[in-house]
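We begin with a single chain expressed as structure tokens, specifically the form predicted on its own.
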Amino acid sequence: MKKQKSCDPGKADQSMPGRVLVIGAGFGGIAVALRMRAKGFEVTLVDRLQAIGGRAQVFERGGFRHDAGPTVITAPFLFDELFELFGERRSDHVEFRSLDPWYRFYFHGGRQFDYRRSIEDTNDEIRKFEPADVEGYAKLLKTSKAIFDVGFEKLADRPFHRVRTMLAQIPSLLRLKSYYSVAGIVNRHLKHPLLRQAFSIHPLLVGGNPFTTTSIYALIHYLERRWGVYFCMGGTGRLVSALHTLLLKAGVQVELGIDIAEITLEKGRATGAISESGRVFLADRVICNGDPPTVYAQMLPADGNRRKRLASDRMTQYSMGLFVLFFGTKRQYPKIAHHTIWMGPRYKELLADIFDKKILADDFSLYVHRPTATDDSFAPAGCDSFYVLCPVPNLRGKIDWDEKGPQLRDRIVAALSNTIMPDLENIISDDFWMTPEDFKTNYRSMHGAGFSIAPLFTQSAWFRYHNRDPHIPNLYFAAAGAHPGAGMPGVLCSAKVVEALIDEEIQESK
């Protein structure tokens, strides 16, 4: 490709460690420049979008605003920690709010279940289903946290490049029962079938499927007690923009509207990178935030690691597809909760149809957003303002979303008309859908995944996407599809360790 003008800043500061590139600015992406900015590293962040923050867009329709990606913020010290490099505090700019209920569960038949803030509460909401499973629910608390302390404290942010990481952990994950899935540890304490979906269900939160995600994925219940579960409020696209003033205060050259054709390499190291339009970056680092595999097959030249990475892509199981459906409505639902998990007549058959067969089946379970239900800011007086997200094969599914889109659009209006929002399809305002084909165009999502590679035990640690690449050793991963996962702590996890690797290469270059 012709080089045309570099968009190198100039001389760097010689007080400076180096230039690093961080490509795409999504959480992951915006907290390692934020990490290496703090170090002294000149920073640029390039993105294709025109606005930060990934799949956190904000979509503004009708007088009705919505939050278009991660909604539910757990571990909230992972962003403390970001405004804290800078001496700043998070509270000064934007508010967690706590919530309660966390989530709301309605069952097909009408029955739900409040997961509450409290325990003592969560207890009670328990017991409506069956008594013997409060005590069943203790001891899947004390099994998460047995697997938080070693699966989260100890190996969230640590670097798994090297083999005898993994291998030095292998006892503690036999101890742990990783090989077990999430729904298998759950299923193991809980014995009512609705509390088990319930209790199983976060998994999806981070792309895969509870019946096969390692059980290391359990943690989120713990974790989830440990911290809370909060929203911020004005949104997440709130959060976003205080982050995006961070940044440019900390001296982070920010690029919008820059997709990057190329990681260009010399001797075996990255220099930089080339945009679709021929600019040139020019780094002594470059930190993908984008989606791993992508950048294997669409960014790096095609020499004979890559043809191994392609190869092996076709071995590669990765998340579901979402289609994703945003509207308001020209009332209220007041006995809406913030968070409401609808689930379908079937779990586990219709999660197959959904992971292995690659179907869409004519049932569904929905997970509904409902920000005005904590802040009135998203939608006009007297109104309320809806995202519903719907897991649905990804694009090796091979389905037609300009034909399929528009019906499932109006399955699920008639869905929740007909249970928790009556007469929607009457009062709904100003809706529009993203489907997996979106995803691979707007986030260039490999398959339209929405979130990477699946949670998988053979995917995880030192199996999933390494955060510095093996054959390239100054090019490095802070995503989802890289240890440790998807989901908002995992890719702020990510950040941190691409960070204690680059701060181990400079002690051992002193």
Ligand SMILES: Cc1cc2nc3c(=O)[nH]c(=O)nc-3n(C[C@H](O)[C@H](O)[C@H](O)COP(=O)(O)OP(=O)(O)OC[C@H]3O[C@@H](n4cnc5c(N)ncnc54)[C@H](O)[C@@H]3O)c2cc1C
The other form holds:
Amino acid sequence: MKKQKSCDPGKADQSMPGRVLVIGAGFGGIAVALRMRAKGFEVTLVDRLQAIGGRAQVFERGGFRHDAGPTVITAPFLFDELFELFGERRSDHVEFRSLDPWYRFYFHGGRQFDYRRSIEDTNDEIRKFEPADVEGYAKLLKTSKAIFDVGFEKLADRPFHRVRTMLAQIPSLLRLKSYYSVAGIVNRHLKHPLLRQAFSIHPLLVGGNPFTTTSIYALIHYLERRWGVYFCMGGTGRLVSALHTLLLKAGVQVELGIDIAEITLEKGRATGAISESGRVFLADRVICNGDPPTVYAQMLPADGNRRKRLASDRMTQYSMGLFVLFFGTKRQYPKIAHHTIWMGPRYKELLADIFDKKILADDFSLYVHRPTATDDSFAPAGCDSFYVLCPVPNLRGKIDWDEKGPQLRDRIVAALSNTIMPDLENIISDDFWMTPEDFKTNYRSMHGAGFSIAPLFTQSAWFRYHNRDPHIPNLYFAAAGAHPGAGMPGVLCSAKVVEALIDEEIQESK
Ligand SMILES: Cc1cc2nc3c(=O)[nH]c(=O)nc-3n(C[C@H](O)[C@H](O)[C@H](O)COP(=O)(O)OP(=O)(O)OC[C@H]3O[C@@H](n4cnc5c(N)ncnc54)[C@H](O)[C@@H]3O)c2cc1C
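Mind giving me the form predicted in complex with the ligand, seeing as the form predicted on its own was just shown?
Every component of the complex follows; first up is the chain already shown.
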């Protein structure tokens, strides 16, 4: 790949001129804008929000800072690459701090399990539950590596829009049993029911039910071991700001508060887009970072192709919704690890309520983020900043969030108060929350899903939204709903796939 070693737009490679419009400034949109700019395109990046970052917004209330979305950084090299495109080093701008433990689990009944940075320490933790599972974990990691070698190394950043690419991969996918679920693979290796839960939660980080998500996602175990688990000091928001500076230095035109209403087409090609307020953006290529189902349902003309897509959408399964409770505390909870998972009494049955029955159950499981465990800049001295993420049904479940939101807030605070955060009810401060309705409104996420379409086998690789529209040759997708999928590593890879497609086109046109 040709690298532009300077942030001076005047030095861009002029042999590949053209205007690129990127709609949406989530991580996929930011990454693809930088990649296109490094190739010499004139790039405009627009977002409907007032800040870039997409789901990685930052909220400040009462002296407490909160990252609104992603906090767990894996595969850091994917961020490093973006700075290197312009001859810069990511580490000169933001520090990624290695965490230990990676996650702390509190199970219903009071047992605690630390998933640690070193395998030896993790084995010591496993031994406390089931000594035989130490060997099982080694086997799980071996299986995960085999999946990683294909799923990450060969598939994640390669175009997957041709059926022949999928056919070529079918033998590997069958050999790796990708028709199994992640829980299926984990349960084959581990015996203890609580360890089975702890080691199968990964699909939830990308919006999937561990019992139905394709086992390709079991590669996350090895991915974490390969590069580690990090927190960006200052928060994910600081990483977003560093990328914003890089975009501006590189000469990307960033326009915020622009809600794109329609992608304009002429003779079967995209010509740009029009915003809700009527502003016209002309472009030779349009790259969507917004949710692909929303783009097809609301931003493209209602022709036969769109109608077909909308009809098939009824069969599409979406990731779960998220109820995210943000708050500060007037005292600290030093025993709460940076990434804490609080498991409720039910696992498989609760997931079925969320994903299949789409009902709001009386019980729940929670992810608790305590950035002040690593970085005290998130709260006033002696205080903690938290967000608690509770998986809930997406908006296909008919839940009245105006009514249920405050109730769920109270139930979560009471459950934490009674277990790992005594007295929380009395020392909680400046709390507010987001529901799936906010995901729909703020990010234009279809059905308010937290992570776009679910990571099922039948919705992965060639079956996922392609990175290039099959009928509009200059319309691309770098987004969680497109190949390879959600999560920061997923969308950063999605940007690489779009770059590869455009490279291919340029080669073909020569
Ligand atoms: C609470 C939460 C926690 C998470 N934790 C982690 C984690 O720890 N680690 C991890 O790797 N991943 C995590 N994820 C997943 C990860 O954040 C997402 O998968 C990823 O950030 C999605 O990026 P994206 O590029 O698809 O864009 P998005 O973040 O979805 O952003 C898309 C942007 O496009 C804009 N947009 C949409 N339509 C239009 C339009 N018509 N006009 C203009 N703008 C438009 C939206 O406003 C939005 O800003 C988490 C997600 C959530 C919600």
